[in-house]
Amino acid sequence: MQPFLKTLEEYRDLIPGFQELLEHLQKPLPVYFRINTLKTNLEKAKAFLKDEGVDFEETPIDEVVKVLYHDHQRPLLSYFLGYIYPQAISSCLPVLALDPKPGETVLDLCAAPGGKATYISQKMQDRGFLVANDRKRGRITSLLSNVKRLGITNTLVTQGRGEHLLLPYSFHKVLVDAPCSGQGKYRIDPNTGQVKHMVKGKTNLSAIQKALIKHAFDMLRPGGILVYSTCTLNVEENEEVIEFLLNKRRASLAPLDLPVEHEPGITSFKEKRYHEQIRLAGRFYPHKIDSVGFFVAKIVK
């Protein structure tokens, strides 16, 4: 058995629906596209992709539609107009969590390809200051390409490493979309059995996501709002990161307060107990909301 299969096994008594997640996880990924609203508004939007052939259905996010079908063949003038961009809606929760609003001062510090850090700007209506951070230059490439593309002006876009970014700033909110295992994309073929879409080559994943957290929670003013993020179902990955901060520093996690349907975060796996305040994180599950797999939590400085 590989991997990720191992560990779903070791979370079927956590997962509600445990056979449901299985069977849905033979189902291609479904295709969200988020309309930009600082270029167009939902109507006009809407009308253009029903123009260009693509027949969609609403979803609980006002500016995010589920794509049921569209001619993959055919490029969308939409997309290089800037009217939309392809992203699942589990994606978009990260952002709603941090509630950025107009003026103020954000980061986003994992921020390429630039899929939250663009919603974060959307939402903040492009007004105030929103720094939007990668380590890696080719990954620096598409996060320019779509904030330009999405007619973004508020956005300066830096290039470090997160776990150790010296910013004159500090922030009034911070989005850490940490790098993980990628668990919630995975795919499993229902004619192999084999997992698909896996995430290859990452190490020493959970320190690195503790570095993360702690030095953005460091970098929030007092009152300040962090989000943490990932697409992983992986509790070392998430629950224990979480353990870690509120170990470490004077933080306490806050209500999420969502569209979607989600599980409370887990206090409890094989012989690790967690604080009983991650129960206020979220995880979202693939068969739940047909979409990537993510965890989310809201900490409050």
Given for the second form:
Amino acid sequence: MQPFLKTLEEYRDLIPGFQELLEHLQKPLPVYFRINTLKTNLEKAKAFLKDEGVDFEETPIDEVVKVLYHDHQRPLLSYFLGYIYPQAISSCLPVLALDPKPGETVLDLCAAPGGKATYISQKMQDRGFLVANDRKRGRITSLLSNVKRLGITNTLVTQGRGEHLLLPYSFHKVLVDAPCSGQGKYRIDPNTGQVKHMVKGKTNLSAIQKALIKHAFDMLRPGGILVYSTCTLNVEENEEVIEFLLNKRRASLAPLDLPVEHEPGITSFKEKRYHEQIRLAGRFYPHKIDSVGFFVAKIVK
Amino acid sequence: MPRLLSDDQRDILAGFFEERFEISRKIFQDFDMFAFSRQAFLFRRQPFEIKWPEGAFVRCGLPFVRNVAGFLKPTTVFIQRFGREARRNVLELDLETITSLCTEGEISLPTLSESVDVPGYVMVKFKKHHLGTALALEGNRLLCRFPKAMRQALSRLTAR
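Just the form predicted on its own so far, so send over the form predicted in complex with its partner chain.
Zooming out: every chain and molecule, the one shown earlier first.
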């Protein structure tokens, strides 16, 4: 059995509708478009998408549509005009949990390629101050390109290791969408049984994630909000990282108020027990939301 | 590091947009302008002093104008975001003409010099959508100045 499937088996009793999940993972990931209201409005963008031959349906998030059909051979002018950003619906959830407001000072610590950073700016109505940081130079190029394409003016893009980044600001809100094993994106090829979209590498992700969340928390103002998210189901990269922060800093979890169904964070896994507050975090399973699996936790300083 | 433009330098850039496109100077009032390399950037003005983080800075704000061979050229992203404020030198084209412009790089439009001030940069519009920049020259010549990726994509479009 492949390691991922073996890992999944460990969650059999924790994931509701486990068999349904295994079947769901054999389907391709659906495409979603987020509409960039900094350059257009919802009505105009949706009309233009239809005009371009895109068939879509509404989702629980007003500015996100689920694409039912579009001819991939035909380029979308909507894209080049910066009206849309192709983005999994679950990838929008950390931003909704962060709830950035116009005029606030916000940091996106692991921002590339910019899906969440540009959504943060959109929610801020391009007012206030956003720092979008990423570690890798190659990924910064795509971040810069997306910030530009979406017409954003309130963003400072920086390149540095998130866990050591020194910024001369303190923030109302910080998002840590941490590098992760990406299990939420995995799909199973129905013909071969092989796992697709697997992330390769032996990096000690949990150690990096713990360093990131601690440093991010320290950059918050008192009363500030930190959102930690990953696109993995792995407890070591999710609940265990939150547990680490709760043990190291005076942090507390806040409830999530999101328009999408989710399961609570896990407080007991194998022989380990985690803080009861972690139940306030959210696990978004692929078969429940028809998108990439996600973990989101909202933390108050 | 980017350099904050002085009031005089801001005045030159805002004056260019006012004169060429009749864009009100008011649209720039909530922004600082920074120069970096040959580009100027619009950055939302903050209630605090912006300090560049040491060793980590990459870029700030939206590039809105660049110096091309001594002439000021508005960027595509500026036109797409703020083009609706322009009252002059905006050229509305149909999709077939835009496709030709992108495919051939240069087209001839018989009434160009009657529609816009020649020579100089113009904004290209399709229906209600501001696409980007073209260069209008004597002899009714219109040169495409869209970014390469956008130009390649648009050249594959045909009128629906």
